[in-house]
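Next comes just one chain, in structure tokens: the form predicted alone.
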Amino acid sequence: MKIRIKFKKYGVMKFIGHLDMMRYFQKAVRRAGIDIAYSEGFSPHQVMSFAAPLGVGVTSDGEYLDIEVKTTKSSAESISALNSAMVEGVEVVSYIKLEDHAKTAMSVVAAADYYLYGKSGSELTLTLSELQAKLREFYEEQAEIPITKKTKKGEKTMDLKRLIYEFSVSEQDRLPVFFLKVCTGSTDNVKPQLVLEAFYKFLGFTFEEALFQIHRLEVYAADENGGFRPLGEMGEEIE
């Protein structure tokens, strides 16, 4: 039986890297008494995969992992059992059953939403209306946004615009707050800080990542209508 778990990551746990989070959940699943399935062979391991690794220092309301179980309790009981095994900074919010033929979250991820909250020192010499006008000029009025991205094989030039689905800016306590929906997945993947770095370069400023708290809101799969569907809406709760 395929199960998709959604969880939040916040507080000091944002400093825990992806590999350590995998090991953390392997232990938490055992402590919670989840009847997880194991692979076959000489070195069996829990059948578990994460949708999209989260960068160190990034918080989130929408992280996903898929597991396979032999038997299961209800969604409510399983959520309660998992949260009883969690430390502060990780909270399971949903536990749903997937169809038998469903693809893993990792293989269907297509987009993700982010907020980038400016910290003290991130203030710009532009008013909010001026910043919004510049963002429209950067994102909506340009046919392309060419950038040079560093990869393991060197550098490559890419059009950033086709990987940005939504981009807006607001203000909170006179500090900038940027919203982004960007392409996420194994084929094309763009980090929100890369978009903001390109925008700041367009403005004539230097982007300092340390002056922003990055928060992921949700992760999506592409739907048949050309839109996006949250990964947590692709199954059903267990009664």
The other form holds:
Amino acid sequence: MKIRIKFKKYGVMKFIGHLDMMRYFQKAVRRAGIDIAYSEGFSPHQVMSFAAPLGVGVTSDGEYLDIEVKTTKSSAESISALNSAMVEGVEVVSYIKLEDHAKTAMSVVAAADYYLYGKSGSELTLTLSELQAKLREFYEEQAEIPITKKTKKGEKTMDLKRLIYEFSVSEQDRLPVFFLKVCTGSTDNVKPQLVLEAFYKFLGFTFEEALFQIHRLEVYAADENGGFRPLGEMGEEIE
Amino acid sequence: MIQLALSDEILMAVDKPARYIGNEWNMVKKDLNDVDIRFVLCFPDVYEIGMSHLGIQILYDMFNKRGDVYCERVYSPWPDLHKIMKEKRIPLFSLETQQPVKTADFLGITIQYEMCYTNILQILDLSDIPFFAKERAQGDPIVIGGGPCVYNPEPLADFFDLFYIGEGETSYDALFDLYKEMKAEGRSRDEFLFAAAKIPGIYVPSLYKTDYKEDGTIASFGPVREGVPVKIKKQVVTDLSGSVYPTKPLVPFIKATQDRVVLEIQRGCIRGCRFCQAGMIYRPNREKNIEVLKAYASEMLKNTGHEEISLSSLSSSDYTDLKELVSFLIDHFKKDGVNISLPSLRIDAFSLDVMSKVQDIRKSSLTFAPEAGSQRMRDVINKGLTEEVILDGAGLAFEGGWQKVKLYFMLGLPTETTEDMQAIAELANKIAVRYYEIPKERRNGKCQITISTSFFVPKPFTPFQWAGMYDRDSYLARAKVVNDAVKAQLNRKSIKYNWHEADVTVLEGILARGDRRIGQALLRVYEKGGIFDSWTEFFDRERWLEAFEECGIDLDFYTTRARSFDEILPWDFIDAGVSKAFLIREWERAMEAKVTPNCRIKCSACGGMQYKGGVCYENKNKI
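Condition change, the form predicted alone to the form predicted together with the partner chain:
Below: every chain and molecule of the assembly, starting with the one above.
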């Protein structure tokens, strides 16, 4: 039986990287008494996969992992069992059953929403309306947003525009707050800081990542109508 | 949620920020207003190593069981963070409360190996606690040391207020009760230290004085005040089965060296290898009851979620109920995807059968630790392993499908001759010959035999504590003898030889058997930038040699010089259970290459019986 788990990651847990989160969940699932399935072979491992790696330092309200279980209790009981095995800073919020032929979260990830909260020191010399005008100029009025991205094989030029689905800015306590919906997944993965770097360059500024708290809100799969559907809405509650 | 001591910016800049945030599963949280004593427990090495240490987990659990004590942890900041903390003057903090170490009542440091001594100074420095105990003021934490290296605490004597000699389970309660009482009464630091000196196992170095002879050896050593004990008696848990054990150990986020449930099956060893300090200082050997162990195994796997369980002991094969325990672990946990790891097993039909069940034969290698190549040398060190047993074990393993063998030896042992060194290569060759006796169609290509040698360092409270060491060049010459001998073997293509560097050996020798005069040189090394000296990438030999020279310390006096039986050794004030008479008898038997039977076969009256437990009393009630 395929199960999708959604969790939040916050506080000091943002310093735990993706691979360590996987190790953390492997142990937590055992502590919670989830009847997880193991692979065949001499050294069996749990059938578990994460939707989209989250960078170190980033917090999130919408992280997903898929597991396969032999038997399961109800969603409510499983969430409660898992949360009793969680440290502060990780909270399981949903546990749903997927269809048997469902593809893994990892293979269907298409987009993610982010907030980038400016910390003290990130104040800009522009007013909010000036900034919003510049953002329109950058995102809506440019036909292409070419950037060069460093890869393992060298540098690669790509058009950022087609990979940004939404981009806006607001203000909170005089500090900038950016919202982004960007392409996510194994083929064209866009880190939000990459977009901000390009935008700040466009403004004639330098983007300093240390001055922002990046927060992921939700991760989506593409739906049939060309839109996006949260990964957590692709299965059913277990009664 | 807790406010971290380090900013996001710093944590994002350093390698593995998870080392500094705490919050691990099973971390104990307490309200500081509810406790009387804050004890910061330190393993002076990087987090991943410190977190793997069983002793820390035992003490953490035991201290925190007391409602009035909060035990927090600290590990050595890695050099990247060390630099930032020094530059920005950030005080060292505990993982639990993220509060400066300096604000705690105690800083307890476990001292597991000599090359971590500079890291102890790093901890004091970053905590802003004065290096020297005599310079500490009323509000500074009481700095207490424990662990195997405190069987000769003298090189570190100036830096510690107290040392705890022996197993932590016995006397800490008395120490905490005393501290709490005296703190409430508003008594001074000195008054507390004086009172603490009377607690069994507690050594207060500032209350003792050493005088030296002209030749540099010790003329006298003893208390400077009336009422301070002359001898400090090692503390031992008599009933190990009934003693505290951490059934909810901390589970780190990042991969630690020991990423598994550790089940301590016994303490001490019945074997009595003459080079082995652990085999002497943890006497008497005490086994834990198998039913207790079974219950711990289930509980700990459940409480941690670990996917592996490992047995811990100096010689697992000597545990009486090993077969039953291992069958239990396999039957109960293997189906749940739990790996079972069995270190320190003697290679025989039973262990091979077990290993074939718990590991992939093609990938795993077998480990033998003959420690010496020739039978004569093995008899000198009392390693009761014969060539026949080794070859039979290897033969069984090869027939069972294994083809990788690791062999561990020591070089530089007392009485060692060129023939003894060459015998290492010859033994490896004989093992290879045994492999090629198997018909070709049943073999899986070549066998791989890896020889590793380390250089022997004489340790306090072993029969070899009087032995002279060699200098660096002689050590390397010994490794060359082995290397040349390996190259001369028929099966040389199946044998690989690795040897350890000799620089560290010489320094370990100085620190292991040094006296109080060594402390000043340690501080020099630290001031010259020495930290993480147990890591080859940070170790700098020149720094150490310069420091010793500047302090006028003669290396040969501490290393190559053989001691006589009547010399006062720096650690003689400790009663480690084994008597000097026994150690001398064992030294003499070593010189005659005579093997001494193990504790279960025949008692050798080492002195361990005074602790009223363990192997010394086995079968005593059954007659």
